[in-house]
Each structure stands twice: as structure tokens, then as C-alpha cells.
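Quick heads-up: it's one chain on its own, the form predicted alone, in C-alpha cells.
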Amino acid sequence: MTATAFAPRSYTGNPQKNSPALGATLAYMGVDGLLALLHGSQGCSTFIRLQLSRHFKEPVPLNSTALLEDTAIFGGWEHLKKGIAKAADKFKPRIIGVMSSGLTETFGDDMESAWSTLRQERPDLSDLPVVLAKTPDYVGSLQEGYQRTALALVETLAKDPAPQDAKTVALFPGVHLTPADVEELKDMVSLFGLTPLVLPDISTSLDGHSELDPAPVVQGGITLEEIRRIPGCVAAFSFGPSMAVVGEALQRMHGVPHMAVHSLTGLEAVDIFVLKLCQISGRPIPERLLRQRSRLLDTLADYHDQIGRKKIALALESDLLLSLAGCLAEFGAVIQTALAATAPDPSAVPPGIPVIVGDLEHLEETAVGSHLIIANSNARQAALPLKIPHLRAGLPVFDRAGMPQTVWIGYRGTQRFLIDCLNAMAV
């Protein structure tokens, strides 16, 4: 792995970090019945929903345990018993999703015994789930954030043993996998007599719906039932690097086998999904996917001329990074630049990928002659005084429409990406 040195300095600028508390809140957010309670201020919960909000247009129900100056420091234990106790008996969830914050965190507040004073003072809501987890500010970025939540929710939600079920498997997407790439996914394992479980899913949760009412918890996800089901699966595929450990915990508490999926965008990384789907079925590949590969192939073939040793930059989430980056480098595009918000496991990183950890600011300094950049919104502050082309990708994207119902894996994927990159170079 080769990496573009950057000249030091002392700060960061225009990060592409997200704070993982958000990425916790979308985690929460592919769960039905879910109410998701961060402990920490009301501000912080504020700019949660505005950044959700503003990606997906969808009303996005998140409280808070509204710490105010005293709680930093005498801290927020108090607060957070109140905070549940409060949320249960006001809107009656059927899950509470619960995430701590750089202030709680910092001041080392025990959401754990918390919780069990709690269930002691009111054996009424000892029966009620309560997922606890920690995504400081300070440690790691949105998908930091995801990955811990999705863990919590396998430990807490799936810890007993379920009946075995030789046509259910459990999907566990990362973060970077949009509304409709979820539903994709589903679709594409559907396709074999499988029954995808999914966690979390929000591609009936954040798919952009018409909900009659606003509600406090989330609606749409898998429900608490399904994840009960999970440890029954016969396999279990978590989708992207950073989510690995989550199938990882599911194949050590319940012998479920894990494989992990580090990309769903490209020709070989799909084939190898779709075949390993054909291992646990026993059927053979279905005439709608073979399809859909021959459309991709083709596209391929008409367009290999336009792709080809073009100088592509990126700035994303490490996950989305490393599936688009080696999906172009795969179809003989050349990765210029590959700034990750937050660093990468090496070994997942494939080869002549420059991936380095960097902000936007790295992004204006090492994009200088490509012909694309492929980032978040926030980088056009680098790709207008460039003037290079920008795709939308990651989160959030608030400048296009359409974001979250955008699909950019499987084959049919696959190949809308291809398009998109070459209609934005097109420009």
C-alpha cells in the first residue's frame, strides 16, 4: 500500500469526519420500534437530525438525555436513568437504542450500571430491551460509530439461542450501502430461496416513504422478532472491512459461519458473493443475474476507452472508499488520490490503492490534474477552484437529489456507477 506524503502541520482542514454518534443514530435507525436516545446535549442531537435529515428528506426521531453545564461536571448518570425511565413511559417503544457522547464519555459516565440501578428501582421496565453504546466523539468517524451500534444490537438483541433455519441468512450492510443498496442486496439473496435478515435496515426505514403521522420511534427495519431469529441463520455475511467484527461476534456466540463481503461494486466482487449464494442454496445462478451481468459486460466493453488510465481522486469513509476505489482500479481506471476519513484495516485495502488518512483540505492539495473526484458534498469547497468534475458519494450529500435511493452494487449496480462516473466526467 503506497500513500501521498502530505507536508505536516498542526491542524485539521475541512475534515470529512463525521461524528459516531451520528453513525450510531443511523444504525438505530434500521430497527422498527426503536426509540434512539443519545446522552449528551441537546445540541449535539440537533445537528444529528439536521445532517440525517438533510441527506435522506426524512424525518429522523432521535431524543436526548438534554445534559446541560452542571451535568460536565458533576455528570449525567442521573440523567440518563431519567432519560429512559422517562422515554418508556411516554412513548412505549419497544426497543431503547441508547449512545453516549464526547462529554459523557470524557466525564466516564456508567450508561452500564446505570441501566441496572434503573431495573432495580422499576422492575416494571426490567423486560424492556436497552442497547447501550459507546461512540465518543474523539474515537473514530460516523462509521466508527455505526459499527459499534450494529455490535451492540447482535450482543444485546441476539444473545439467546434461536430454532435453526437452513433458508435464513443475516446480513449485516455497513454504513456506506445506501437505502436502495440494502434493498438490492435483499432482492439479490431473495433471488436463491434465501430469507435475508437484515441488521440494521434501513431500506424500509429511510427509503423516503410517505408516513401518514411523525412517530418517536423509528418506523420501519427489521423488528425485535427477526433479530431474535438471527442466531438460527445458516450464515451470516457482513458487508464492508469495518463490519466484519460484527459477523465475527454472531459466529462466536451462536456457530453461525461469518463470511465477510469487504466490497459489493465490481465485476469479481460480486462474482464471488453471488457464488457463494449458490453454495448455500443450492441453486444455481438465477436468469435475472446472469442478465444483469451481461448488461454490465457489455457497458464494460463500450465504454472500457473512456474509463480506462483516467485519474480518479476520492475522499470517503474507508469502507466506500476501498469498494469504489478497487471497483475503478478493477476497470483500468488510475486511483490519483484515496483519503480516508478515518484509517483502514491493511488487509483489506487491495493492491496499488494509495489509501492515506486525510481531511479535505488533503483533497484540494492532492487533486490536482484528475479527472474526477468522487467525495461527499462538502468537497466541492476543493472541486470548484479545481474545476473537476465531483460525484456525490458518502454522507451527507444535500447539494443532489436522490442520494439514498441511488444503487451501486450488484451488477446492475456495478454498472449505474460506471454510467455515473462517466456522465460526471462528461460534463
Given for the second form:
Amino acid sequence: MTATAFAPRSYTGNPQKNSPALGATLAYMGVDGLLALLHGSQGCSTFIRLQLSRHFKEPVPLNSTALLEDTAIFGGWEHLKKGIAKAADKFKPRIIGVMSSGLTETFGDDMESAWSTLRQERPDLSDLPVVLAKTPDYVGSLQEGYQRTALALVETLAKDPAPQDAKTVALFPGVHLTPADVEELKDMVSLFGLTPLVLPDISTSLDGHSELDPAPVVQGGITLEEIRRIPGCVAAFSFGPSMAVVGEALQRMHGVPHMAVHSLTGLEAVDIFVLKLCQISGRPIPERLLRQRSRLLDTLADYHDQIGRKKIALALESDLLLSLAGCLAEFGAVIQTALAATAPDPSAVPPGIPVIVGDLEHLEETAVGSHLIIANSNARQAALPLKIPHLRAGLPVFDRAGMPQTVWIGYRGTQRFLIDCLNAMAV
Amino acid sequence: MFVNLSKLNLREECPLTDKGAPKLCMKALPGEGAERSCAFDGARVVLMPITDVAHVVHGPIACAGNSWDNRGARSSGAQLYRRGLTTDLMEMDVVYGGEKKLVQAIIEIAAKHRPKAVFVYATCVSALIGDDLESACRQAQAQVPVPVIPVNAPGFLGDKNIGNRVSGEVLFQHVIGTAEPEEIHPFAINFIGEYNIAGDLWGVQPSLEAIGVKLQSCISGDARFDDLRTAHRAKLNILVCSKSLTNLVKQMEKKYGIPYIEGSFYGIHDTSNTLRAIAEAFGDADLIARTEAHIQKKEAETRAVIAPYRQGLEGKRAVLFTGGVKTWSMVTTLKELGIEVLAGGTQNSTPEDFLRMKALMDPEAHIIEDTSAAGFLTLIKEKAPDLIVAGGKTKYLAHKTRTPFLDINHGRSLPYAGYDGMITFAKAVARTVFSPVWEKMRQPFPAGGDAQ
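Mind sharing the form predicted together with its partner chain? What's above is the form predicted alone.
All chains and molecules follow, beginning with the one already shown.
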């Protein structure tokens, strides 16, 4: 199957992209005690807070440098210094995570020099860890912003060597994993007697628990101390093709062997990961995982006929797209169309998946005749008139309950994903 | 290329000089965590509920991508307004300029979606790289059969209120008065600043029909472009969302001689008062009598339905954390349910909103200045209210305080306007205040959990 690109269009209709700064915010939300600061005008952060809040049903601590007209002329450098200082003084975060916006990238604010100048002016802040991620709106989508920010977190906070720990592994989950997915991943790794250090770890910060003292900074997530132990890990795994650069950076900086895991959904995908964990830990496959694998196979047998040859249309950020489409193809479904928000690395695309970059107006055109649409909530404008069942995935999902609690990775999660597809089509 | 700021008097002075008066018009400071929005958002809030036109955002993905179709402004017909349309500027566009792409985009969108008009929104980046929005719209206009209208309110222009004002200017310059209605109704009115969130407008319309007043146009909830064009033939403007479009009503008064009154349709008291004010503004004895009869009937009916809710809610204490007109109108609405307001405040309210709110509230009530998450949490801890009334941005933070919470902003799914809206509101308040969930959240794990 070959995918042909769409005829060029000068506009994007019903975009499935979110801004890179939104992805950056998500990455920052997985770090304990962090306060995210968006260097841009106020709307930039307001839209992100609303979009993430309605998806996760959680507060999103994100501040802004509140740029106004004068900064459009004179630059926002001073505002960034003021913003970091004010955020540090008022909220006492353990870490400040800054990301840029289209506005500040366009006038070319040098965030590094702003921070180093502020450090000289305010010696009391010199020990405050500040992470700077460049996330211009006009390059990529949430996946790229998340990737750049995860990379900035590693490069800034894990730059010093740490004592070797043979039991500890570093995990770099992609933006396509839900809080419950990340928790499942930690559980799988723990079954092998390994201690996972997860960056970012949204499984304890965006998992929707009713904490005792709500605070204006991130609560839960990986701690600064844990991040500093990452250079001593025995191995590192990145999940999703876009996250490989983070694992590679760690390998380059500290010699930690890195393995890029493209997907954790699908039988073969999970097998590869599990076998790797066996090698690293020196332990056999835990009984519980074997049981889960066996259940997945049984489900496949029971429903192979309902999934086989079914035509599926997907529109998702590329890591999630490749993962889910790859799984469906592995079990005999036909990928009618696979629309990525941004172009994936061609070497990461499984054979037979016709990936094209497109928006949700393209989905309206290409999903005709398919049995199932898998896309975010915004795709309802395509699915409803076409009368095609619509399984929610990606971000934002605001019209279905429980998306952050959904597990679609591992053997158990793959089984759940298939069941969710089947149930969606059964309606 | 921007709208002339001095002409619009955008930099409104704060007349409040009393000692201790809140700083309502204060600029947000970098890093302080004020959860405000920008001028671009203010413009889309006003214009995007126009249902049968194409709304094209000229900028990189952030401005449209993170926000399209995220407000609950409902339509009784066309769905085009919900579509996310953007030039999605890329790095090369930023380097070489995006004007040509914009012209082409407008032409393609007009051909594909057949809108009644195309509204084109500037954003920070497109303004900064010097794209001339007006010129691009003029060029596209030559090839597009419907009006192409520039909306020049990039985010850095300021707060949401400024964007509201710019869109009022846009409607006045480009839309209102460009067509004549088939007939002129003697009691034709416009609503200004009513966005039909969750169908609010439809809760008010039955009352208008009952008293024989015609809604010429609603700016801009459930609006159709052609109706807006005839708005200048209304006899009276009702400014619903207090201040956001004052400039528009003032200009309509000056040019077309349409007087305006302010009104709100939240709560029995304000709904009745507004209907009464409409009738009195027309000065027609029959209309006044009809309206009074309708008010008496509806008030009695509504009060009877909400009585059991009021009985339970009497004496409860609430904190208001919301914006604009809702600050003061909500105080009366809550009072009708027997709920006292302990504190209120907002970032988008004007000094007049504040003074009105102050007059309505308990003298000891607190006006919130620090509208950041931190300020909010301090306040809730201090006041320990039985109910928090706020917008979606605060919703999930409020839940962490284990306090009953009611969302009254644009994200809600229930209409609260008019008499029927009051019933819906009373039920919603009671549902959250008496939900068994909060008590369960406050309780520790049952005794015995620490046993060895």
C-alpha cells in the first residue's frame, strides 16, 4: 500500500495539531515541585491550561510571562527575567520549567542569557534549577514540544554523573502514554525487580487523585533527586520514535545503553520489550505477564473474525498513530488511512501503514467507507456526519470519561485496546 | 495597521481612588500566575459564535490548534463556526511572510465551505512578522463573493477585554448597517454581548416572544451574518455582558440613534428587571402591561419550582470567582437561593462591575485581587465556603479543596439564563452542594486501616 500526499492546501482545517508549548507543558507536568512558565502572551498559556484541564480533568500549574505590545517592539527578555524571579519568589517551586512561544521565538529572545543575567543579579536564585525549552509554535505539534522539553530536562537536570545502580533503569515515555499507561509501564518493569526512574512521570501527577494540599506547582511526578540518579542507570528505554533522541542524549552524556522502543501496543511490540527486560534483569518472564499474554492471544482467537479485514481510519500524533495502527495491522485489520499530525521518521513506520500528514478535514475525505475512526474528540465533526463509530484517542478527549485512566500498553493494555475497538464498532 | 488605540480609549483609567480599592485594571505581571487571556481570545469570544461564517486564524498552530470549538456557544442552524480554520504558519512562512498564503487560504476556504462571510484573525506572530491583514483581505476580496473581514487583535495587544472592543469595532465598521431587514418591527431589539453559552439565549427568547418583542440580532450568540447586517434597524440595544461591547452600543447610539440599556438574564430578579427595562424603554403602555403580567406569572411559577431547593440552600455561603457581568449578577442570583456571598472578584470586571458587586454583597465580603491559583487556594482556606462558583479554569483546583463547585463559564453544558435557566441553576447548585461526594472526600480512611 502506498500513501499519496494530499493536494497542497493553503490552510489547515480542523487541525489535529496542538502547540508544541502544550506538549512542553505536559512534559513539565511529570516533574515534582516544578512550576511551568510560558514565555509568551497570556492567551498562549490560557489556551493550554484549558485544553489540558478539559482532557485530564486536573488543574494545570502554568504561568506566563504575560507579554504585551511593548515587548513586541523591545523584546521579552526583561519580562522573562521578571517572570522567573516572580515565580520563584511567590510560589517557591523546586524547579522552574520555561518554554518559548511563537511570539518570543519570532523576535528571537535569548532565554539562556536572560537566565544567566538574572542569576548574577539575584545570587539567591543561582541554585534554583531552571530548564529552558525552545518550543516555537511554528515547528511541530505537541509531540515535538514534549520531545524537546524531555530532552531539555535530561540535559539540564541529569548532566552530572551519578553512582552506578545495577537495579535502576531510566524510562522516557512518549507524550502518547496516558498517566495509567505510565503506571502500567512502571509496574511491568518492577515485576522484573528493577527500579524505574521515569522522566517525565505523569502517572503520579496527572492521575487525578485527591491530594491533601492542593498547590500552585506540580505535585507528584519524578523528583529532582530521582532525575539526578538517572545517569547511574544500568539501561534506558525511550518509548515512541520521537523520544529516541532523549535516550540517545543520555547514552552520549553518560554512556547508559539506550534502547528505542517504538511501540508498547501489539503482541510483537510488547514481546520485544519484555525480552529486553529479561536480559537486563537476568530474571525469567514473570508469571503474571505470561498470563496476560495468554489472555491476549485468547481474545485474538475469539474475535479474529471481527477485527480481520476491518477498515480503520486513524488521525493521531505520529507516535500514537504508528503504535495503534501497527497493532491493528498485526491482527489483520486494514489501515484505510493513517493521518499523522506531523511527519514521522520514515524508518519508524511499520510496513503496510499508509501514513500521510493531514488534518481532520482530510479525515472527513479519507475515512469514507471505513468501519472505525480512531482520533481525538475533535474528529466528531468528521465521524458524526459519516456515521462511522469513533473511538477517542490522543488529545484532547473531552467528551468521554476516563481517557487518562485508559491503559492501552503491555499485553493487558493491548487486549483492552482491541476490546475498546470491538465495542466501538459493535454500536 | 492596528486599530487606533487612543480612539477606542482602550487604556481605560481606574476611577477607584478609595483607599484599599482593588486594582481592577492592573496589568498582569510576568510569572505571577494570573489566569487571564489575551486580545485574540477576546476577539474570538465575541465573533466566533457567528454561526454561518468562516473564522480563519492567521498564525502558527497554537492560536487555533489549542482552542477551536472549545466554547459552549450553541447554534440552532449552521455549524461552520465550530470549524477550526488556520493558515498554520510554518517556519518558512515566518521567515518569508505569510500574506500570500493567507490570501490563498481565504480563497480556498470560501470555495470549499461557502460561508456567508470570512472573518480573518491576526495573531501575535503574523502581526510581528509584518503581514498586512487588511491588504491580504482586500486582495482575497477581489476573488471571493462574500465579505472578507479583518480582525486585528493580536494577543499582545492586551487583555481579553481589548479584544472584545476590537471586535465591536469590526462589527460596527464592516457588518452592521450593510443590509436592510424585510420589515421593521416596532419593538425590535439587539442583544449585545450574549453568547448563547449552553443555549442561554434560548432560555430568554420565550419571554421576549411572550411580551411581543422581536430580537433583531444577537451579538453574537447563535448569530447569522445576515441578521447582524440589519442590527441597525433595532430600536433598542440591550448590553448583556456588562462592559465588553460598550464601545459598540455607544457608536450605534451615535450613528443610528439606538438607545441602550444594560441588563442581565441571570436570576429571577435580574431577568424581570431587564424585561421591565426593555418595556419601559419603549414606553408603550400595552407592552409595559403585558410585560408586567408575564413577569408576575413567571416569577410565581419559578419561585414555586425553586422553593424546595432554596429551603435546603438557605444560609449556605459561597465564594464567587468569575468574570465580567457574572460577578454582580451572580450575587443576586445566589441570594435568591438564600446563599450569601462571602467573597467575589475577577480579573475582567470593570470598576463599575466591582462597585455594583460591592453594593450587593455583605459589607464584610472580600474582594479578590490575587486571581492566581495561589490566591484562590488561600481564599478558600480562609473562608471555607459551602460552594465555589467559578469558571472551568478553576474547576479542578476547586475539586482538590473538597468544596462543592459550580462551573458558570463558557465550558458548562447547562443554560442558566432566563426563568427556566434559574430553575436549571437552582437544581445544579443543589446537586453539587448536596452531593455525598464531598463528605466522603473529607473523611479519612475508615478506622482500623492502620492495624498491623
